[in-house]
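Presented below, as structure tokens, is a lone chain in the form predicted on its own.
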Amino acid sequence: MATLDLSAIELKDPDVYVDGVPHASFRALREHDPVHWHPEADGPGFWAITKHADVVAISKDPKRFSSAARFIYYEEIDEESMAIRRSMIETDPPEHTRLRRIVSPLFTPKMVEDYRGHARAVADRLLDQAVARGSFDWVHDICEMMPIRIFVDVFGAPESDADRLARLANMLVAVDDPDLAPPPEMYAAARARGFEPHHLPFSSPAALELFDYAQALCDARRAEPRDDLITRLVEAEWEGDRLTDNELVNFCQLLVFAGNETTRNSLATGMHRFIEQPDQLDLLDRDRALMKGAVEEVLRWATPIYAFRRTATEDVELRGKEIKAGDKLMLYYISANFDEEVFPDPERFDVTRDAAAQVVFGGGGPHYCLGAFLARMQVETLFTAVLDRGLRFAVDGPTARLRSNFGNGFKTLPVRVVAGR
């Protein structure tokens, strides 16, 4: 097998990711070069970290690798846009830590476990309504409206809003692809306030709208509390600090963002792994206590975030390589969850392994998710439906993926039934 040549690896054009993960070149990195100079055609370069330990000890490390710094995408960004888009997965010690005591109590595994009986009755009338009609898009029918349907209602926004945040939700993070990025009367009404698509979250106006939803909802909850996850973020609190309004509409776009997108991508590419290989749906079907063990399988085959920024904040010494203060690395998650070190035959789809040390979730640290427990459960809940359900399903027609050097998923997924009962 010819040796890639590893100065021509290219990983931040999103095209690299249309086709499919680049396995390929990560597996010659992990192997040859682990901390690897990348250079940019629009930035300064960067650090590609692509093993599982180094993930994991970058993750863990605030102090040496910052999120704060220059946020956490490849862009760099300047002092006035940093003030008006930082959330709280760009802040570090201690005032991460402040923001994370005063919303981490809405997010405990008893909390989620709250939702769980909503999360499998809007599982069941979306595959019932979806499965009545023999042939569906996974990523449309399912994938998209799963998520979004729980988040509205732990959130206390309207289910009418459903359609309209998925939507919004797309167009934050898929400002890349054609199909899905905001329309340009958005960019144009977004600068007719005075903001450039640079002052906003992934670059992206449709921030602006979910920055304006969430205002007028936070609003709403002052003047009129309710049992919902928004009042709860108003009213939160940690040793009589509470979040301002800024941090507060950073932080409802963050969860749009974390609690849609990321496990849209996960549910997507988990029914794409089953279609392709159904010995393994058939191997959970037989033993459901199999199920939790399947859940971090498909997360890490998944692994709906390619990677996130850390910036060196000192010089560092990195498995031989000068790593100079300010320099941008980033944290290849997508990589990591496939080091060979950690998880033996890494390209097999297995839900006989044990996959919990993966790094979908940020390899630990304080900035590990918010969101897991609420990820994992809709996870095992959909999942559960189906072979509650008998389901099995076949591609039925062409697929198409994400344009995003970000995002990992799929676009659409049509499927049509062939077994079910």
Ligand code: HEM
Given for the second form:
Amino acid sequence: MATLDLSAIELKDPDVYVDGVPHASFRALREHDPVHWHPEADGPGFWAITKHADVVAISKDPKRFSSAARFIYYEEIDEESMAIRRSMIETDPPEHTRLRRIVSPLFTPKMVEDYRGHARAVADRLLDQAVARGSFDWVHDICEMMPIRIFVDVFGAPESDADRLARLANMLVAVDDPDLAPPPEMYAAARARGFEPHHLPFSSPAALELFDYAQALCDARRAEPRDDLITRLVEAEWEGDRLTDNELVNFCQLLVFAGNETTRNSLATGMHRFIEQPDQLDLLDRDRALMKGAVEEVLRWATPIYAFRRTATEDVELRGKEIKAGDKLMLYYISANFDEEVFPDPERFDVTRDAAAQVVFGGGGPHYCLGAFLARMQVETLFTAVLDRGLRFAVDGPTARLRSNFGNGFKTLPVRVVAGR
Ligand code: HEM
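Pass me the form predicted together with protoporphyrin IX containing FE (HEM) as well; I've looked at the form predicted on its own already.
Time for the whole complex; same chain goes first.
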């Protein structure tokens, strides 16, 4: 490969990701400049962290690398916006420890097992409906529908709200994609209520609608408790401590974004890969014992979130680079998951490889994804349902990827059934 001009590498522009993950750029950075200073046209610049070991070490060191100081994505936001937007993912210990203790009993592997039957029923129903048509959009008809339906069930929201929540989740994170971004009237409505979009999560007015939605649901469950996650959240306590109203709605908003787009993108990229490499699906079919490992490899390959940010709280030296207090560091999970030091021949998709070290859910440490078991269960459930039906697909038209520097995935993947019962 001709040497890439490292100073010309661009990782923030959403256009860079439209045609695929820029693996060549990440490969070059891992090899030549793993702690790389990346200037920004509209910001102070940041350190691009591309090695697996560094992503893990920084994730596990919240004291020196804060999630709260300037938040967890590229944008620089003021104190006022931070106060409105803060959910647990943008807190540091000990505040984070307090929030995490209250909510983590609701996401244990045992709880997730309770949802498996429902997840399988959802997968079966969606596959039956779509396959009967012969050709359909894997993203729209399966991936967009499945996580949100499981989510509303877990959450305790009416199933009839699933489509609306899926649309809002799209509008929340896809503000850079003209096909999915919120309509102008939603921006106007937020301004009319005194909210500038940059005050809201992802600078999206859809967040306001999600806050309202969550508030109404929390109020309803407070008045009339049920056996669902919202009721448990409203009632959850740790040593007499409960979530405040603001913490509750921010947490619900976090769940909608964290739990849906991400899972959906892993289901879409996973199927795309299996279509490209049908031998891998056949292998899995012949030996279902490979399934747990295959889920890790699908997730590694899909890496639905490209990166999250940390902010240095003190001067630190890393691989000879002098990081100053206040500097922004972007932890590129997408690069760490293709680090040849951890995953030999990383650009080969192989369901038999040991991909357990993937950092799809973060590099460990206090913020490690709360929904990791739920996400894994959904990936396993969908691909098991596909195999149980002997289904095989072919791409049936132009595919399109998200225009986003945050979410790695497809917005359309037209498929045709080529085998199945
Ligand atoms: C494949 C799907 C998913 C991916 C790729 C993913 C990825 C991530 C990542 C990278 C983090 C941040 C880790 C860090 O900052 O160190 C995170 C945190 C989080 N995720 Fe997920 N996630 C997924 C599914 C879910 C699901 C299904 C839920 C819940 C229903 C969920 C809820 C959360 C929450 C609440 C946090 C914040 C945890 C904290 O701050 O302590 N995620 N996730």
